[in-house]
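Let's start with one chain on its own, the form predicted on its own, as structure tokens.
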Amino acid sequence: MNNDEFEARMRALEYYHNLKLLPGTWTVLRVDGRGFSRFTEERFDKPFDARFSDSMVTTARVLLEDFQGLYAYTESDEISVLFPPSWTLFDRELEKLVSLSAATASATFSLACDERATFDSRVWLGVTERDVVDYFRWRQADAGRCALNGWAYWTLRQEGATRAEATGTLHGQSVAFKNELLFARGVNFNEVPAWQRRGVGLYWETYEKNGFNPVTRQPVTATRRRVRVDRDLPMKDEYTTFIRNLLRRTEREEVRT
């Protein structure tokens, strides 16, 4: 067997190498921390720790910038990064996108918090604008549920309840029950910081930067882009409007280019 035939036979066994994302679809890369329940319990304050959130935001920013995304959203130990239908990074090869996004998240978070951590990655595809809106409404609803459960659970644990006791107390209970449990202990869940209840969004914004033209020796103004970190996201219908505006702005910019 010559070298070309041998190479071809080996390449043919790379079953997912040529699998690509469907063209013309909105894409979300979602990375999730592996084993983060124990990881965070041993290293961070509960139910929420600003240091952990900052590390997740740093990781989300790097993913947004390096993978040329439109919007990044992080809650708990997960990050979702949105890409428009025209996105062609790595020729939309699935294997490369999930492996590199997981690797980038793992390396960035580990450096940010000075602890070794790993993430996995998956892909979500949406055909319509409504699909994308529904996806981020879904993830924000999950953030609210996780926040309420976390506050209730760790409030009981800090009172001395065991894991089994705290879990048993909350099992099958309603949202109202958990809110009342917290309120009776001096915590109004509606006044908990918005980033804990709604997650954190990162997106591009333009701004004017003053400069100086050395040739004409005149002051000039240039338009630049930067990532905005939004820790006070809207919710429900207002969040729907927020996401739709991001999508439509992207579509307008693509038409102009």
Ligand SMILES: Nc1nc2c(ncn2[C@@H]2O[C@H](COP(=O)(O)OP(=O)(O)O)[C@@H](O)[C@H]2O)c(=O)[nH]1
Given for the second form:
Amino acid sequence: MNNDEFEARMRALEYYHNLKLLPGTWTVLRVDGRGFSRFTEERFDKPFDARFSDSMVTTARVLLEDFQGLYAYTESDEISVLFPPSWTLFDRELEKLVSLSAATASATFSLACDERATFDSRVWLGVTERDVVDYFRWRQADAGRCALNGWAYWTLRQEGATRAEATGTLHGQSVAFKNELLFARGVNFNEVPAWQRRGVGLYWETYEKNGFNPVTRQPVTATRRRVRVDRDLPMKDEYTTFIRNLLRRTEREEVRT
Ligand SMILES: Nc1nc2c(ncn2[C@@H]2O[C@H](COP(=O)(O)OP(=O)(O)O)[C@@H](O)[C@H]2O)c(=O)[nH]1
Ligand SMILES: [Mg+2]
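Now show me the form predicted together with this ligand, since the one above was the form predicted on its own.
Every chain and every other molecule in the complex is listed next, the one we just looked at coming first.
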């Protein structure tokens, strides 16, 4: 067999290499910490730890910047990064995007919190703006559910309940039950910091930067972009409006370029 044939035969067995994101779709890459229930157990405050959240936000920022995303959303041990239909990074190759987003998240988070941690990654595709809104509503609802559960569980544990007792008390119980359980113990869940209940959003904002042109010796202002970290996101229908506005803004910017 000649070398070209051999090369072609081996390359053909890189079987999934040709898989690409469908053209013209909205894309979300979602990374999730591997085995973080155990990883966080000894190392971080429960149910929420500001240092843990800061490391997740740092990781979300790097993903947003490196992959040229439009919006990043983080809650618990996951980060979703949204990309517009026109996104062409790595020629939309699935293997590249999934592996590099997981690698970027793992490396960034590990450096940020000085511990070795790994993330997996997956792709979500949306056809319409409505799909995208539903996606982020879905993840935010998950944040709310997990926060209420986490608060109720760890409040019981701190009272002395065993793992089984706390799980048993909460099993199959309603949102109202968990709210009341907390309230009776001096925790008003509605007053728990918004970043814990609603997650944290990161998006681009423009600002005017004042500078000096050494050639003309004149002061100049330039429009720059920077990432804004929003720890006080709106929720429910207001969050829908917020996401829709982000999508419209992209559309307008794409028309201009
Ligand atoms: N202690 C602590 N744990 C957290 C925090 N945020 C997320 N976690 C943990 O991360 C886990 C994430 O859930 P999941 O991805 O389903 O679990 P995994 O499969 O073990 O990674 C939760 O069960 C929490 O235990 C935090 O701020 N503090
Ligand atoms: Mg996880």
